[in-house]
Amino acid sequence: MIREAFRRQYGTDQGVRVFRAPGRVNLIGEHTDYNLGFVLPVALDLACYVAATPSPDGRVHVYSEEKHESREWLAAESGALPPVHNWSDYPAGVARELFRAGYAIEPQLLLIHSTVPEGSGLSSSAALEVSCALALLRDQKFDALRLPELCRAAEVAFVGTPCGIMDQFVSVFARPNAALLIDCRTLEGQAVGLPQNVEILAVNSMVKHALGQSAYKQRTEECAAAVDVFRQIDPAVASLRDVSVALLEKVLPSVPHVIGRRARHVVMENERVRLFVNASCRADLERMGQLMVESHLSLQHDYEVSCAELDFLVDTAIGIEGVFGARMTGGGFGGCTVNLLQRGVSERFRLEITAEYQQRFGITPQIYECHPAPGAGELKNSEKIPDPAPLPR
């Protein structure tokens, strides 16, 4: 239990409260969030948990049970914290953003326990940010809509990852038994029911290529360059969200090749999100699966953020009977694929894809059942908290 771990670390469990924030798997709408487009994630029962109680020494203490490392700082100096470029920048960055937004950062003892596999593309960082934010806020009143924005600001301005709002937003506002359609410009969320006769499985490639971080920044710059090109034709274009399919087809021949392919992915991916939602409402599983595969091919060839392991997992999955579709999910260059299966075939799927992946890469993938879970909050009872998931190598 997390409270027992807390007692071992800090010598007390008096007044301990536990806050939870889920990871997520994105069904479709990849690399559209920082282009102010549309995404369709579901929250997971994989989550980050933070146990917290007041500290008597004027300091915030943060300990990671998975890392076996700690960090501390004076609570009164939370607004001036510097990054140290490791995992602790996530809670420290959240504390700094909350402090600068006018919230009180009280001295606390925090212990972090996460079941979201790091580097998997299932948003372990946002789960950590949101759970730490709830623990630091404790009994303070706060605007729930600001919480994802402040957590995202911590990741962008403090950690240095130019991410969009999707991960933090769904971690806060997810609905059980539904996906969440997010408009990343207006920050409006709409629950989208999923067909009853399907299962969603994430397959962790167990790899994360170093190219991911630098390429992510490069893609944001390429998208900004594409916006400049389209704005010359239509001054109303403020982001790739504003580029219609018709405008894309009209302007694409005159756009530099690489920038054009990046723009094509984003514009068509936004369209695929719309079509996927409509297909889900009709319980059209074949169409949903087809759109997932189209999304992956676009990420592979137009956006160029896939890798050999992800491509192999997708190609293998769609050849297994009972699989409607598959695609990479998350930032790319490793991490997970998301797979849409007919209910009842998951065991055969696990066996087949594991055997094929082991034979090709000598790696055993981790496979997670994706049950759409509720958003973040405080644990009100002695809910059993699972062990952490294995890390990718």
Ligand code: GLA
The other form holds:
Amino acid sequence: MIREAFRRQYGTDQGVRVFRAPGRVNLIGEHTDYNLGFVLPVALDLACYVAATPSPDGRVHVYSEEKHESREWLAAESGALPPVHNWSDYPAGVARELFRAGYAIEPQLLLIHSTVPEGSGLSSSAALEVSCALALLRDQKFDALRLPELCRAAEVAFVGTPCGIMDQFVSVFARPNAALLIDCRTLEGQAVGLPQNVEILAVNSMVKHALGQSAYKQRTEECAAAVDVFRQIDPAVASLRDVSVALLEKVLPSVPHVIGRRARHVVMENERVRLFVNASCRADLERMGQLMVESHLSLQHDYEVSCAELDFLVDTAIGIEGVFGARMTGGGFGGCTVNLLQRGVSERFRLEITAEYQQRFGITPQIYECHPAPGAGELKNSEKIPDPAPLPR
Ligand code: GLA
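Return one more block: the form predicted together with alpha-D-galactopyranose (GLA), after the form predicted on its own shown previously.
Every chain and every other molecule in the complex is listed next, the one we just looked at coming first.
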């Protein structure tokens, strides 16, 4: 299908290759990545696809099937591209970072088609960045470990979002049928198997509050301020990752109220990731669900990145029979919740949560089944999803 679209757009499909990078849902470990802590995302079937072939005109052309818009630039000038503040800054930013890192940016025709819903908190931007990076690199040898960092750099320095490494990392390195435990300091990944008898569903609140962007940056600043306080007590603290629960409890009474609550969220959330992984290994679904709800409450009250729609979706979900737990996932202020369900109850869950949400907010939520998918790679002609890069350990 993407090849047909390519032919329609560019009048050829000679030498076209297709690259895929998935979106993700984060099971637990929210707002911990830029604090160099732990996260546990799962890559999704929802993904961004980029079809690409060399171009004879010296230029890189990008066309978005969803936006019906294009952008082009001289390949040789990829290192000096300016942002234009729309979707095309993701591919352009990636081209600039790759170029500056010493990779060749060859003239190409690119067509982008994404099934990751934009603004849903399922990481449509990382999927776009990583799939474009693979297409732009094409046959060049590259270090898979650098790929998430280069894509993140495009987002931070070019697009201007001060995000962490989780989304790009899982998009590159996800394992099929497993969640990925990422240590955001050492950049090591470990596949974590999930119990057999569960289903994961993401429920899209269909809202994205404008506050999200500025609040995200503010949280990163508040965390940096918290690090300064803890460092006065223990000079070894370089990020909130280094703060133990014991140190947190000792220092909390003397920390300014807001800063203290932000720190408490991050320290306890890292702890919850560890406990969740243990619970998952024991197939202790009740405990996994409990930890998800604790995570949500902490994001709601201590970190203050939730919103009425997400709180309602979580409260409603955990009242439905067969639901072990639910929480907001991603940056917050809208987007999705992630829900852990007993296998077999998803039909009833869909009906109930849809009816309740419609009644309360007049909005129909979209619901996605989350089957842990593999990380990014090239699609071969059979369109079979290939094995992702080996995991860094
Ligand atoms: C966004 C960012 C991630 C991460 C999450 C919150 O999705 O892109 O890096 O910080 O928010 O966990």
